[in-house]
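Given next, in structure tokens, is a single chain: the form predicted alone.
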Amino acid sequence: MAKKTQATWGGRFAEGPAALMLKFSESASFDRRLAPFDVAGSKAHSSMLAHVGLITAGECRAIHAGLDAILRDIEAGRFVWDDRLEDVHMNIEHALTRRVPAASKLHTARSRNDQVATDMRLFIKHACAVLGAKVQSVQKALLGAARRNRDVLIPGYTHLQRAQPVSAAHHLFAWLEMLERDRARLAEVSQKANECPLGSGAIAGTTLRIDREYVAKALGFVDSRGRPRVTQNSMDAVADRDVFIEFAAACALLGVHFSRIAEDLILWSSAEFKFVALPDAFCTGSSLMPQKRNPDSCELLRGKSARLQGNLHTLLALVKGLPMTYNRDLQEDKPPVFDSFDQSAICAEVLEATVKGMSFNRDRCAIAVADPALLATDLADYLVARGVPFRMAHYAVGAVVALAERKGCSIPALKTEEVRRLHAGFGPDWAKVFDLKRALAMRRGTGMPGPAQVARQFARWKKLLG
């Protein structure tokens, strides 16, 4: 049975909506989370319509004190909610308009086409710098991790097979910069986010005289030096999606760190490895099996990582075909956004925790870092500074290894004479490449994981993290 004409725009039309397509369309359900950034929008431009003349100072004042105490309302969780009002934006203008009569204006120069785009810049500039915090306290977590076991050495892993040995710290290190960049990609995020659309009305803008420079500075769509910033094309202002688009994909590129950091500590905690214990907090056990200690918190964050990949595909495929310019369609890219941010916040919180409870075993690191072949490497740079060619070298360590191998020994353990038989390079000293502390001094460079320089990096990182 269809409804009464919808009072925002029913005038066109003798009937209103059925009530499937009334609960087909709504977005109340989700976009009521935009309210505040709403209702700032509704104050700024209900401000710069009392600035140019169109509405008076009083009207202005009253409009305010109404969108306050609905805020109030909203906050305390008293405000009633009507889907058949369709959105967060119409709830809002329809409840002040209710309280104050001078809120019919409200709506004067603008769209919800340009008042949702507004809305969810603010939403996504807001995103952005509550994700980078939260970013930046996994990192600090980290970099405590690292300091309390400095002194600790690991293999390092290439194809999941032994390499070379790192310390813990540089590998903790690697992951911090992974961080880093995310930090940087979701302030350019923001950055994008930071063009006020309001103003661009529905398609063309309007005939009304409006200053948008003035609603884009009360809104803080300003530049480093406070100048205004506007979209500067009302077509593409509200059918732009891009940064929708660009938010999801830091988000998802930052689950897929998460994902990678994760899946090391998976693998750190396992009985093969056994290198890190998990704090209990963020395992679980088996409803069979009572000795299991299981890394639930690093595999949800494996798999909140797919989640957020679908989130990007989604935007992606939603905006593929549309046509200029705003289209219907444009209301489901709102909950891909918000889950996102959802979803990447308690990522972190839960990351932060676990790194926070996460405790090395000594022991067993020290263990495996002791594998003379992890210095193989090392054994071909001997040779290439006695000015042996470098896949020469390459060879004839290889040719040592295989006869370890053969013997049933350590590199080390072999016989110089064994070794010269190999290749004339290889001196009397050979064997002093096996000192697991000459080999990560003499790693000096930058980036490297010697202890000169993961000094320099607790000392960057200090200074980068605050």
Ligand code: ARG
Given for the second form:
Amino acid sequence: MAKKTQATWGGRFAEGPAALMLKFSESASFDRRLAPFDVAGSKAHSSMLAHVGLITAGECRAIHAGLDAILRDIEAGRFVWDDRLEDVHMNIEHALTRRVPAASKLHTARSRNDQVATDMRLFIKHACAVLGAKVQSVQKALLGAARRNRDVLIPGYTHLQRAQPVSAAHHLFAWLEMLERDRARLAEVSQKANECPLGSGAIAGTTLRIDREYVAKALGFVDSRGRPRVTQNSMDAVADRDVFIEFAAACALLGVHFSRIAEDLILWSSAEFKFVALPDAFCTGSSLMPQKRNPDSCELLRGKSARLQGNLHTLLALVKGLPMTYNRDLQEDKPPVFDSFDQSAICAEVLEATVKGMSFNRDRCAIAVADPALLATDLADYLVARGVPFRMAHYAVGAVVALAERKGCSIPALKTEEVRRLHAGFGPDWAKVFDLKRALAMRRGTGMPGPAQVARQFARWKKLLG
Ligand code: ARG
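Moving on from the form predicted alone, kindly provide the form predicted together with the named molecule as a structure.
Up next: the whole complex, starting with the chain shown before.
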């Protein structure tokens, strides 16, 4: 038997890898977090090997017990990781071999190529579930803030210019919609990950009679009726990284949503707006300017979204020029996937805590939303209701706004004769339009910010979020 230069694949080598090569190529330092999934995969695989008679039931039991003990060691921080064993898969297999003689049969009909694809799909399914729950917690915090400020009205903005009045709840509900799509996207990614690659081997499956469906079932790769789902092409199964990319894309978009929410909060907490106060615990001071209270949690949410986009791009670039099928380049897929998960998760936690500690400044919101110009569109609608074509109404109200501006007064302070001179459609009741309550009550259609609709949305979100 040849001298062992490398425990797992050293048979055809005269010399082991250089220390520099080991340092360069090891992935155990980052893929060790796949250990729980790798152990689950190996347990399912060995159960299948026993099921089809390639190992005995006793060997299978010994392998399971050994894997359980190794996972306990890993979780307790007792496991000694060895760079020379490259990755999580070989570290675990090697440790198992030292404990259990039957471990040398574990890799029967398996390659690290289908093994790592399986581990990562299990990881992504787990990550989608965890992130989905965290996003839901953010939504619940937002719903809570909407409830506490049910009666607060604020200007809505387009082009960052005051546009029309909305309730603060309506604005927060817009964020809920964005995050609801993120949750749905994560659930879809989880479904895409829900196909078992094991049994694809290195590239072309195996000559041994294995039962792929058995493994898939054991690992929970099943449809809603419990039927096993397995990948359908052994070459694609070891080369495919689509679901990794889709996961990173879902995180990148979630990050963009977090960033847009954060940006609103940054603006709202500035002295210029002062609609909200963010919690001390999520702001920081300046090392120079004693008066400063900076919205750092929100700024970092904005910053992290760049990083999440970078991870997506790394994965896209990684796969772009690769020939079929597995290439070692693919080992570099893990850091961006893990980072997207970790950063999205902590972003969700920070946003939830920031929102929970945020309070609306009712006086400032009331002053801002009292700007009558916010109801200029309503005045045009008033003319339309009296038979004036919208384009003419728009023009006439524009002239009314300009007149008020020239006179340095608010729009409703203009005299009825003055506005009638600009358009005969204005009746004696024209200034009644400038009643916020009435203006909002008139916004009755689905998705509008009127109180009846907002009440409906409160009920809908309560039902959706539990
Ligand atoms: N650590 C490797 C990775 O993450 C596992 C697969 C290795 N396969 C191989 N043929 N060297 O991609």
